[in-house]
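Consider the single chain below, provided in structure tokens and representing the form predicted alone.
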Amino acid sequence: IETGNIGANGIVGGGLPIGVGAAMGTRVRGGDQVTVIYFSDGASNNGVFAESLNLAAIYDLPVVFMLENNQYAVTSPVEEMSRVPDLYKRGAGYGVEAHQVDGNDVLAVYEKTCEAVDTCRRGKGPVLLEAKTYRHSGHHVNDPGAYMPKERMEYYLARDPVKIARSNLIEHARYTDGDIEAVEQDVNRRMEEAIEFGKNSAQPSVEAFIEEVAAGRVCTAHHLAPAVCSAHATANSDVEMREIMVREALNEAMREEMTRDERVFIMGEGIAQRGGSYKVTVGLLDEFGPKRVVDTPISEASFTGMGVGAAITGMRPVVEILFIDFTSLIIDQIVNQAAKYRFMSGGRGRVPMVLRTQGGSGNGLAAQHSQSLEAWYYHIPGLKVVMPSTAYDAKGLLKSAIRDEYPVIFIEHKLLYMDKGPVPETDYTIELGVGDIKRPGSDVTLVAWSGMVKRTLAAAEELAAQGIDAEVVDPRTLVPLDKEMILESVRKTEHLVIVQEAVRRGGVASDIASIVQEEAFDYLDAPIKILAGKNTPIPFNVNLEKACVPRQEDIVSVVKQMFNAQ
């Protein structure tokens, strides 16, 4: 890492988008750095390198593209899986500078690499090379290549690159058969060593292997709880608020951290002349500019993984996707390399991204546009889920989430952009995994988060009036969870009530109601209820979306029937 080499890639294809990334890094920053990107014939058939590519030319970004066709992918041979062979010639297709190269020839590789650095040092990248050449056998160990055949596979053996270097060594460098049996020498001792180093090694600590690279998925520093916690515990306090919108708020959070931090830039479809389709970057163009500031295609796999690369070499990026149902197209880029990328660098790596999107049901926007999809990524370790109620959390939150160093899924809530709420006019963050308490109360805990607090909130305001007093939990931050928070106000009430729009299995609630049971059971008076949206797809119908959420009057009834079970 240290050297620039942000490593391989598990995925085929998956480190397109990534290295696209760190050469938009440089784009941002300033300097002469070039990024190479290593990847294979059968990573060129992904959907991910025909992005990557456009990305790259679109931003004129400092980026080879060194294409090794060993004319296999796993299988398959390339003539079989592109009508093109030549796969150079998919450059043209997007204004990108292309070159094939015979990929055994040592010598001829590099003279084209230092060719393409230069290109792109002086502006003119990127550039795709094609270095032809052939595999010397299966896919893996247990492959033995029965299907490569024997008279290609003997041509390309008496063609092997370390043949022809150790011959123009020799013809062309005045090398000695000598001089190159001892370098052998040297690099074969030198591997066993590192073998010998790697044999010989303690195995690793558990408990260091939990501490130091997996994210932690709950909460139990609760003394260490800012000191202002929500609007309302403000209200008392010497701060001085105003009024403003949740819109306004993340967009105040985004603007003072990047004049606060010249790292942080922010991308995403539509965000900079129009400001996005929320309004939430509203005049962050007028006052960064295109290079902190930047629309993108609708390629949200790629520029997703671009904002990975960035966050690896350093900056920090803020990506937006405009509804959370897209986030389907980003999965990889998310759970396969943002939340694993520092577990498999030995917790040297960061990914210090945030990833903002939004979700929720509400104006009859239908099946693929409404979902609540945060149980995906509270699912995955390495990742934090930040999901704000109010203009007072989304902007404290949002700044916080900037400044970490683990990737953040920041959801907002499509109904709740335009709430007004107390926002403090001076500088202020949330630390991740503090909950606040938006209603205190002595009967019943009602758990809720995003979309849900609001009417949980009218719910305890209803269910007072009839002689019960709620308490309202808003976890804030999902992961972390700040679990004390709620295990206190259950071992105080003795009822608990979980609120969520998203369906009710695999939920969030579900692993609340779980924690709760097995480390506050003996103070419950009653089981725990759920209260969740339908196992359904949301409709495009406004009557029946309302049916598939949680309502107010739901809320309010679930707790009347626990209360009047006893």
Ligand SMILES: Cc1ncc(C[n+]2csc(CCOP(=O)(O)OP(=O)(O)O)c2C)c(N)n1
The other form holds:
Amino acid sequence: IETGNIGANGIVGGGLPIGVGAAMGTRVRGGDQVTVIYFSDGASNNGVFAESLNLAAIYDLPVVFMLENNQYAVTSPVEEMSRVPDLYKRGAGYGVEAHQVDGNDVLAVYEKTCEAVDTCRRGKGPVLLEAKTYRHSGHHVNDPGAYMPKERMEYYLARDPVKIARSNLIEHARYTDGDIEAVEQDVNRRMEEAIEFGKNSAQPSVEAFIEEVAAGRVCTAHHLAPAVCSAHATANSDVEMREIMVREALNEAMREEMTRDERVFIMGEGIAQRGGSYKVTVGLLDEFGPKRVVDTPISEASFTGMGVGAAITGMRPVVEILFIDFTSLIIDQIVNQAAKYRFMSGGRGRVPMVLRTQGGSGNGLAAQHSQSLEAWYYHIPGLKVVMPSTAYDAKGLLKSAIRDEYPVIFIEHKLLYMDKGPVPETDYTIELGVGDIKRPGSDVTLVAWSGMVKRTLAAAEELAAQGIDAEVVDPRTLVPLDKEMILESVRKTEHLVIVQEAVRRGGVASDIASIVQEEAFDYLDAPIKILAGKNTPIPFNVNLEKACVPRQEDIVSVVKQMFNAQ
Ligand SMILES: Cc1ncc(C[n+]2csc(CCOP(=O)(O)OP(=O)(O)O)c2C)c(N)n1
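With the form predicted alone in hand, show me what the form predicted in complex with this ligand looks like.
Now the full complex is given, and it begins with the chain already shown.
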């Protein structure tokens, strides 16, 4: 990492958008760095190749796509996997300068690469280079490669690039056999030393491993700062407040962070001139210009990957995915790349990016635009998951998310954007992992987040009128989870209902219930109740849609049943 090698990838093609993102970082920062992405013919048939080539092209990025076409992807020959086995020809379709070079001729590859780097430095990038070569063995040590035609193998073995380079050095550069052997011996010695170093190093401890790798499911911040009830704190404080909408609060958070830190930039579909589908990014283009407020094509996987690459190389990208439903397209970049990078780089790398998206049902957008998918990300070690429910929380949490060293999945709710709430005039942040008691109470703890908080608060008022004093706990961030706040509340009220919009099966509510029953079972006076979405897609039909997620009356009736049953 220190030398500029940001890593290889176990996911074929996964590194392509990351490389493009590294170059995007250069574009935002300025400077003459060029990114070279190495990949092979198999990767060129992955969708992210097409997206990445196009993205690099439309932003004129300084990227050399170095396609080492060794003509096999495991057992698949390139001519069977593509109608156009001269893969450099694909560049034309994206308006990208592209060349083929003899991949077995080291000097030719060197020269073409230098030219391509130069082209990028002159602002004419990207460049696609196809280095045509051949695999000298099966795909891995136990693959004899019997499917590779013998004559072809012989042809290429005779043109082994290492042998050709060796004879070139002797013929044209006055090297002797002895010089070359000395280099080879030096390389072998260094490899052996590295192996010995690995063998002789201490095994890592399990504790150190977990400490370093996990984004932390349990918040400790709470022990340092006692529970803050933001509703109360803000009402009682001297801080100047004004009422703004959630979408304005989010906008302010980004504006302030972009002003404070030049590394922050935002990307997404229609976020620049249009200001985003929910008007969250309105005005930012005028203020920060097109290099820091970037409209993207409909290439979710790759522009998310660009965020990962930009973050790895020191930027602070905020990537917007219009609907959480579309994050199905970005799973690799989040789950295998962003969440794993710190771990796979031995703790040296960081991916300080924010993935802003919105979810939830309630305005007839049906099955592919209404889901609550936080559990997908909650499940992945290495990610933080934030779900604000008020304007105050949205602003303070987004600012913290942008400053965080971990990738943060920041999930907004589509029904809350226009909700108004008090937000301080002055700068503030909210620590990730610190929940909020939205309504203090003594009889029952109602845990809810995102869109369910408002509904749960309304239910709590209805219950109060009927003599049940509910405490509403909003964890605000699901990872890290403020479990102490939940446990403390349950120890006091001895009753717990968890209200979750997402489908019940495999949801976060089940995990919270299991934590509470493990750690506060003796305090419970009744079984924990989970009120969650039905295990169905969200229907278009308004009545069915309403019936699929917890309603205010459902919350009231579950709580009443809990008390009547005793
Ligand atoms: C997304 C994905 N699909 C499948 C695999 C399994 N796999 C590992 S290597 C490989 C072949 C890759 O071929 P190519 O890109 O040509 O690279 P080469 O091995 O020839 O260098 C495959 C399919 C994987 N790692 N990732």
